[in-house]
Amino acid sequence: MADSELRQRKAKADDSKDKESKKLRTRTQEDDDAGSFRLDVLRVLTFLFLASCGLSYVISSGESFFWGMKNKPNYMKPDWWKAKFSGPIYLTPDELSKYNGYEKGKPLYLAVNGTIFDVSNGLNMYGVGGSYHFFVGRDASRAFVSGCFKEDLTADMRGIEEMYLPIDDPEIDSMWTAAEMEEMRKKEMEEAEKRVYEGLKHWVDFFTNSPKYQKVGYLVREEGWQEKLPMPELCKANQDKRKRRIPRDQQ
């Protein structure tokens, strides 16, 4: 009986040691798994952090690693997405004039050929005291084409093509017949109108395609608004640039 009991006690002791050993291995495995999981999480977080820094650096053109850029792309602005889903706004000239930077909280708007753009990202240029602040709060299409920023801050484009037309000179013009002069003037006008169109389109495309600025809507005017205004004159700078036609015998 003593030997039998001894063997049973020994078997139980061995079973107990095996269980303890299994528990220890299980606990060790669990600790290893937990440590491995924490390490994997740390690796993922480190990768995301470095990827975020790199993406910020690329998008900001080297300005910031931590998304601290001054001029964020449009797609990173809530107002840009809001405008995308809410549709374009429509403002009268008087309403547009209130977006000139003097009223706190309002964005900076300017218009070119009746299209309104948000230029708030160009605060240094278009904000109060900026070198191009005079463009804000209005449609100054004429000035964009003529380059006369003091005289031509208007949307009235009547007569602007004159800046590309030659000056009539009776002595030089007499080298052509009346029919020839009529045809020549027609071609000169067509070319001048084309240059005006291309000049205006350049600026519309510039603001439309710029990553800094956003097209937000359109200007609304009463019909026949130009006829109620005096005919604008060609600014002096562009008047002085006009030349006479090249004499026929020198062409």
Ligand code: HEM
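Note that the structure is a prediction, hence the values are computed from the model and not measured. Between two forms, the rigid core is the largest collection of C-alphas that superpose within 1.5 Å. Positions refer to the first chain, counted from 1. First, how it differs from the form predicted together with this ligand.
- Once both forms are fitted on their core, a CA shift of 2 Å or more is seen for L45 between the two forms.
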The other form holds:
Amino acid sequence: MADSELRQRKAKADDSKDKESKKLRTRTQEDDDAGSFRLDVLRVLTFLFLASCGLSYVISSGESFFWGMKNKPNYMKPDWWKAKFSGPIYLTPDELSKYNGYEKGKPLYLAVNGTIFDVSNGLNMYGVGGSYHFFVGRDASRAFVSGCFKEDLTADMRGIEEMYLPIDDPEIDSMWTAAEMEEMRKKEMEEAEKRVYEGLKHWVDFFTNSPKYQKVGYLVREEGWQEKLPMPELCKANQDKRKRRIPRDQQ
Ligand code: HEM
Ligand SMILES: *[C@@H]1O[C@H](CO)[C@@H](O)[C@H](O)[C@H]1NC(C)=O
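Now the other one: the form predicted together with this ligand, given that the block above is the form predicted on its own.
To see the whole picture, the full complex is given below, headed by that same chain.
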């Protein structure tokens, strides 16, 4: 009697052990299933990607694996990585002028304050026919500050701060003594130079920090290149914007 009870209990214990191991088995099986499902998804996605590349290649008759996307993601461009890891390039203004979009296969470069940026990702704006095409292939720092996109396509910044200086008017200016006037002019000039610097810095920072563009190098010029050029004039639009000083009694 005690013996058979014992046997029965043992059998029950075995039974529950069996169930447990069954549960265990199915759980690992579920894990396997989930793993192979993920692998299947990966396989399908890989297949679709490769098939898409292949189809694009065939349809574009060997021209493109990515449906001829003009703006491929940066990480798919060998040139992007090359520029990132190779040192800076150095170009003369003449060499830089070749990167203006007219030579097929060459990237679009522009320079601001002597630093060259690859702006190929801004094809709509900087490419041939783009609204800001005039900025590529050159350093047009002066135009970045002045906004005069016809007259100021040069890096020659001489006299540009004038756009922020008041125009002299003998009648108004006579309200100050000569010494006061000198002091005031000094302050005005400092303020104007600061605004020019900030204006240029805005664009240097813009291109440096833009995820679309990347710094590729520097413009090289002969020493004293500006002195060989005529002194640039303030563009008419900015000349016309200049105001007289506010009379002393109205300040
Ligand atoms: C000092 C004056 C200005 C400078 C230096 C300047 C410069 C620029 C630059 C470099 C870009 C390209 C930005 C990029 O690469 O993403 C741009 C874009 C743009 N600018 Fe100006 N800009 C000036 C004034 C103006 C003014 C007054 C207007 C409006 C009337 C204007 C309208 C635009 C528009 C609409 C875009 C976008 C263009 C596009 O997406 O195709 N800009 N500007
Ligand atoms: C422009 O470049 C010169 C040196 O080449 C530098 O001293 C100056 O700070 C730069 N200006 C801006 C606005 O980055």
